[in-house]
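Single chain ahead, by itself, as structure tokens, in the form predicted on its own.
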Amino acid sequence: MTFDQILGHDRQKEILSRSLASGRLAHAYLFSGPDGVGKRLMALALARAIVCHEQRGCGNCLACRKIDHQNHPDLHLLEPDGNSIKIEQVRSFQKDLHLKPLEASRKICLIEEADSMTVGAANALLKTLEEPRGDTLLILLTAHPNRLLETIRSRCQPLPFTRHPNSRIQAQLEKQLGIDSTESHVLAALSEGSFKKAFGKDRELYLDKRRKLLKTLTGLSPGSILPILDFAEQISADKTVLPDILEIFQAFYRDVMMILQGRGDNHLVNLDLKEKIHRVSGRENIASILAKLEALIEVRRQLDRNVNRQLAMEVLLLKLAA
């Protein structure tokens, strides 16, 4: 994929294109921003432009095709082994970086989820950043730059990426998937500016499963403990999906707040659930919805601290059922 084929991020494209043209690429970049907004695509487009036989990332030459298939000998991918990038992984790729490039003008290393590096791995990488080879380019990708060591951040050229506007995602959903405007609106709103979320595995969750989740949620009663415990066990079972489920709950109560504040239906995320939203707003007030939104924000903080997921969901659902 070339720069021109990547949607949005015009400022980032311009910065990298100018640096390429002038031969002044930094030795290390920190691509930061939400997951699924195009950081990895941009990094691979940059790699393609560097190795391209025509020096523009044509997509047709052998070098470009090798980048597309991720089997170019001068492209190195470093990603978490399990939950983290370990010091052994960093040391292994450092050995490769000490060798001269085989086919391109420089070696290129993409470090996925760079914030997952262990302390030992981060300190090992720091040595490479402090004494970079002129024929090596490191690109660190992260959705959580603040989790990186300050010493690592300070030795990389920062290039932040922002979320895509809902209108751009909605237009692409309708164009590529042929879905109607209501479904594309819901998907775009819940994807939080991420094409990966809108087009990936979350699509089924955001459409079909969302309705079932909200039906169960709004049917909970504070006096019926067993359904609350069962639902807590259900939604806490998959650690990777839980944040998206909480986002669905938060968007729903935000919609209820919009109605309570007299906003029109066009402000809703869940356009296909207008009747349910109006019905729930009839039994709530602004104070109760604010309390529920605060409970959702707080449980996200707790999950970041690795608390017991099921227990946290049980407490949350008791608050949401009140």
The other form holds:
Amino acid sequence: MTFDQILGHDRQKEILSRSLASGRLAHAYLFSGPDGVGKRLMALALARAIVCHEQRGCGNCLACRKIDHQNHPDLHLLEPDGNSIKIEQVRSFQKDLHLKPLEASRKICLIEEADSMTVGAANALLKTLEEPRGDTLLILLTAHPNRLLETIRSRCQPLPFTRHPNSRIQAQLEKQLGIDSTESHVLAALSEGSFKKAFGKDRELYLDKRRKLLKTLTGLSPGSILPILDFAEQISADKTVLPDILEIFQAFYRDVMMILQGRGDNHLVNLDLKEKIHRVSGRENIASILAKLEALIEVRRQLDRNVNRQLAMEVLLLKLAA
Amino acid sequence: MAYLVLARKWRPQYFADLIGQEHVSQTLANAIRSGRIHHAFLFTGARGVGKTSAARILAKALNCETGLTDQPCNTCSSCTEITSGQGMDVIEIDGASNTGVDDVRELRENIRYMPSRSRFKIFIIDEVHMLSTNAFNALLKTLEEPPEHAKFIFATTEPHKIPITILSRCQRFDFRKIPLAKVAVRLREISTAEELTISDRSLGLIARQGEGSMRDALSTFDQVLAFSGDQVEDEAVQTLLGMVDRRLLLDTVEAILQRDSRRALESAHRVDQLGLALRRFTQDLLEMFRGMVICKVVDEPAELLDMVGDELKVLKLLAEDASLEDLQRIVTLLMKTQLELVNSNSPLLALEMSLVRLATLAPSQDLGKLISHIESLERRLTSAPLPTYRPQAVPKAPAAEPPPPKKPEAPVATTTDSKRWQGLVDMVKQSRPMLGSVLEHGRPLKLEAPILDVGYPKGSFMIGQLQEDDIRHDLEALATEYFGTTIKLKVSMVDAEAQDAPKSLVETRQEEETDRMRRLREDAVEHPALKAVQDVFGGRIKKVIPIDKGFV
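Given the form predicted on its own above, I would also like to look at the protein as it appears in the form predicted in complex with the partner chain.
Below, the chain from earlier opens the complete complex, with every other chain and molecule after it.
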């Protein structure tokens, strides 16, 4: 992957290629931005541009191919082991960094999900991050820069990445998957600017299943508890899909809020469900819709903290149906 | 040699280079000059303010071959070794990597030996807060009475994690955050030395980005240089730093204050489209409201806000119209939003919800106002003549013909006029609270069909407000609706002291308040119990203080 092959992020590309050309590459970068927007691709493209025998990341030379296969001796990857990056990992990584680069001019280190470093690991990295050996390039990737230690952030040159505009994702979806514009709009909007999500495995969930879910959700009434409990049981069954389902609910209620605020249809996510959205907006007001969105955000926060899923869903649905 | 980032290249090498930490550098320099050098130092402070640099400079000063000096030469072998981090006698330890008790034991083994070449053996332990409790405790005895040739320098950002037994054995120096202006001056020095072209404004923006940390500012500066080369344009800096356009911010503030949730949402949409960081936007928005709160409570807000004249003026104007309670509620809600944004899975939604909520906040009522309102209601109920009078008075008024021609020029409004005025103001307040409060301050000079003449004291800023086209237009429309005929608005200046003009609603309210005080006093003086006390003790009444804050 060369810089040119990465979609968007023109400014970031320009900064990196200019610094590379003028020899002003910093020793530590912090690539921050939502998941799946291409931070890792960009880091690898930069790595290729550095090690390439032809100095441009050609993709054909031995060095470039080694980067592509991630077996270049001077490319070090630090990934979370389980849920976090541990201090032992950082220590052994630091030992590697004491050595001179083997083939390339620099040692390149990618630290993925840098925010998952434990406090100890992050602190252990501080001195290295401040003054590494002269020929080291450290790249930290994170979707949550605010969860990093301030002391880590201050030692890196920041390079924030932004979400892709929905139109770009939509165009790519239509080009590569050949789906119609309504479907691609829904997918693009739900992906929240992340290619990873838009092209992910959950396409079926986001398209067909979404309609069914929303139909059941809007069909719930506060009077009859049993269907609510059934539905709660049904959606809390699969732990991995649950966040996506909540996201679908959230997008739907956001649409309702938009309609209540008199925004045009083009700001909606669920373009194919306009009628339903208008119908629901008829029986809601701003205060009630804000309360529902709040409940959704709250439950997502709770799920991060390992609550009883089914109970949380039951409470949520009771609130949503009210 | 690889490129060195500015923060490393321009690491301070003399005490004088330590920007904003004069209290530290002077104390240390004096200590060295007078030869009273403590054996353990603790440097604390935020990131990037110069702790590690100060530690190295101190080490150089202690070990410089030119002798104990507050001006290390930076050329002798000792100094250069320290700079490159290879000194035999200056041992820089990464406290976060060597955290265990074994590491400290190793250090204690080591400390017994004399320095190989220099005067002192200096241990710099950076990030010392990461040492384990056992490690700290193992260090205690050594730290209390180290050999004469040993010096300790600890540096940390988190002094609260260090046991008090360690703290009490060290001389502690708290490094401050560096003021904006000083960072900007240093940046200017560096840019001159590096032969860069950059405007003061851009440097100011970069310095602000650092939030009091030199290294943060320099990292940002590096980023800017990487983007635009040696010639830095203002615009490039703004886009790169994701600066939110002032216009957009003001627009959002206005939308929130005017409770126009649709416009507020539009701003969120624009922010998102421009790809600005939402947190940044919220932060800036918060700062605007903070500024407005400060404008409300402080007479000379310029000192507390780093803002230039124009911005301050706009902010003041906006603040005039909003009530302090509202502003404080907005600030509180925005702070909450900011926290939510950090961990939110869908930041845009969080921002949108918060804006909608802010724009739909019910206007808060000042408690004092509410109380005085109830008071005046009560008074009307108890002290006013029977309400049945009024319906009779209304039909009588048109019947009495002679009075009107008597004083055609007199600006004094009749009672019915003042009631109509009150009614109009109430109605305006319902739909446009801010406009209503402007009217409350006005004196209704004339209320005759085609013309509505409102007077304000000379120099009141409200005159300017009412003269703005759209406001005037709105007001005329409302008045037309109220009176049922077309109304032209006229704004005139009156002498603030003039007695003949009708009082504005605010003034009437104040008068009622003093009236109440007078009656309270009379009541108190007439009270039989008080009289009895006076008779017995022969006292004199100095002061009457109402004990309730409520009703008569």
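Residue numbers count along the first chain shown, from 1. Think of the rigid core as the biggest set of C-alphas that the two forms share within 1.5 Å after superposition. Predicted, not measured: the structure shown is a model, and the values here were computed from it.
L213 shows a C-alpha shift of 2 Å or greater between the two forms [criterion: core-superposed Cα displacement of 2 Å]. When the rigid core is held fixed, the Cα atom of G223 travels 2 angstroms or more between the two forms. When two forms of a protein are overlaid on their rigid core, residues whose CA moves 2 Å or more are considered shifted, and R283 is one of them between the two forms.
At V256, the distance the Cα travels between the two forms is 2.4 Å after the core is superposed.
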